[in-house]
Amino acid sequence: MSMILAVMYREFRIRTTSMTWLFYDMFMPLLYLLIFGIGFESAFSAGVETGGGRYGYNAFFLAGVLSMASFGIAINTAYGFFVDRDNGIFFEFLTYPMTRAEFLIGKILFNAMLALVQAAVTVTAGAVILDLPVRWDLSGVLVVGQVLGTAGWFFFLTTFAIRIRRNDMFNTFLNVAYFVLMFASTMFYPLESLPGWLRGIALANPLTWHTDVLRYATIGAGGGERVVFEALAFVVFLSISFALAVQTIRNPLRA
């Protein structure tokens, strides 16, 4: 446990070295909600129909913003492997008396806590400023969703961050993956409005699963067997990603 706390403390020191980075982590999701949400709210004046209900676009987009924020935190944390590998600290860490799993868990625990603070700021401000119909009684689901979502994307990206040697190649991979996952999901628009071919891709997209669970946790949209199935599917995705990340980090020179 002391090794996990040590890794968490290092992550904390890294984050607090730059106020700009800290501001980005805490308030950028809220700015996305205010800028894009308000802009699309007027375009979708009749609201968005999803999960058997009709909601204002700001309320619908709230879950997309939180999902986007989790993915962003995972990107920043996974990218840190490149910095550590370039200056040699990464390989020094692997000589310390801790398991590879402890190393990864320490990194994700701190960043999961960061995701929770970020979500609390965004949801509270959205309820106060935009008068969003937040389901406070489902806050527990939101907490679990943010923690597992951030962890799943971090473990997924970690495998690629360690295996890809060149910085430019990793950035290219991130941009392509983010673009495809984001627009082939329910982050910006409901599943019901997608064409058939894109709907099938979105249904198999872990970002859709995460966003739909968060949408249920924030405004109560959806629910039922579909959200339960998506939540379980994301847990499977997280478990596989964690196993692959641990396997990759055990032999980073061969990856």
The other form holds:
Amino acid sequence: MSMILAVMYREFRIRTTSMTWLFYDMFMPLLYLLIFGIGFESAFSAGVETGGGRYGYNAFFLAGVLSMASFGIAINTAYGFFVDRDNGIFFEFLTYPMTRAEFLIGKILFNAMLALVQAAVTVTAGAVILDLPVRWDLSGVLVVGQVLGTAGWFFFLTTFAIRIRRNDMFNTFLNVAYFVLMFASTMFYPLESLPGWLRGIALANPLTWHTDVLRYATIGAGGGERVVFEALAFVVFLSISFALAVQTIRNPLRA
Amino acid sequence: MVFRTLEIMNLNEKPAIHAVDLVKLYHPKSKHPVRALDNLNLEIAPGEIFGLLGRNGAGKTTLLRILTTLVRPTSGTAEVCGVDVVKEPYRVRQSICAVLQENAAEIFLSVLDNLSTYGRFHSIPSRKIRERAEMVMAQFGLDEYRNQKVIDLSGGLKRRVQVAKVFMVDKPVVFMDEATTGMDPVNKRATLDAIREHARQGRTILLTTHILQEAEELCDRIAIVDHGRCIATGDLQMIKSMVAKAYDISVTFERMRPEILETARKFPLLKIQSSHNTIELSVKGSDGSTFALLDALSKVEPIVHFEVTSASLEDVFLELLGNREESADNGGAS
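The form predicted in complex with its partner chain is what I need now, so please give it after the form predicted alone.
Now the full complex is given, and it begins with the chain already shown.
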């Protein structure tokens, strides 16, 4: 446990050396909601029908913004491997008296806490400024969803960040992966409105599972067996990603 | 510096580092795998300062990477403090700290924060971290930079921060891969003094260096690595005696006579040169044969001045590696 705390402390010290970065992280999702969300709200004034209910676009998009933010934090954290590698500290870390799992968990735990603060800022501002129908009684689900979501995406990206040693190649990978994951999911539009082939892809997309859980946690959309199944599927995705990440980082020079 | 008594005291009966038939192949599935280590054997006793010398690409860094659990060997075994690096890497990491070849520092953190963070990772109690950081900063001349971010420091200072970190902790085994590279002479001296001091307290230090004078000055024992094998291991005298050129002798006489050269040639000389009333000789042999030569010469003509120097480590290094290159060129095994 002390090693996880040491990694978290290190992440904290690094994050707090740049207030601009921290500020951007905290408020970026809210800006998405205020600019992109309001724009779409105006364009689709009829709202969005999903999970048996009709919601304003901004209320619908709130979960999309949160999953996007959590994915963004995971990207930043995974990108940290390149920064650490450039600074030479990456391999030194791996000689410290901790397990590879402790290293990864410590790295993401602090950043998952950032994702939680981000979510709190975004959801509260959304409720206050945009009058979104937030389900405060489901806050616990939101906390768990946001932490596990950020961790899942970080573990998923870690394997690639360690294996792809060039940051320009990792950037390209991210652009493609993010593009496919984001647009073949329920981040921007409900599953019900998608054509069959795209719906099939979206249903198999972990970003859909994550977003749907967050949508349930924020506005109560969906729910029932499907959300439970999606949550379990995401936990499986997280576990596999974690095992692969630990395996990859165990022998980082072979990767 | 006062550190707690090291746990290695009860490890005295086993080597601090032990490698047996260590092989490391990079790209093992390709047509031409790189054999970075080739059945390397090594044994280092607790409390030793052990120098690993060799050309670039000889396998030194690969060996350090295996011993620090960064890389797994293809075959063979390696133990640190009696713990297998492949089977129990986590336990190995609890006994070591390392200065790797790459500059490694938290560039966005201050010097003090770098030391504090390192201390936390090595489980130093919070109340002790500051105390040790102050001590180490004073020792390495980092006091005036304590609040500066490492990104703003020169390359030499960054290296100093990196090296200073390992002296924050008191792990039984320290690995240093070209630790003094880029340091000015004053800080190089401070680093060498710190290494000596820590070895006196019982820590085992394995260092690689290209600065042979440094190894000569610091190491209890040395191994010369070439093509992934240890081609020579032992203390400095032993290593020096392995090469043909063991002693250089310069003798000045009152006057030069032909009998002097005739007498000298009766000994197993590798080289003899004369100029005016001085002769320069290279002798292979023990101290005894050197004295016998001087004694014989003094009976021929009174000696005004003489100087005996043993071959430097650099001579040994070049000769050992040069011989291997020649033997490889001639089709011999390398």
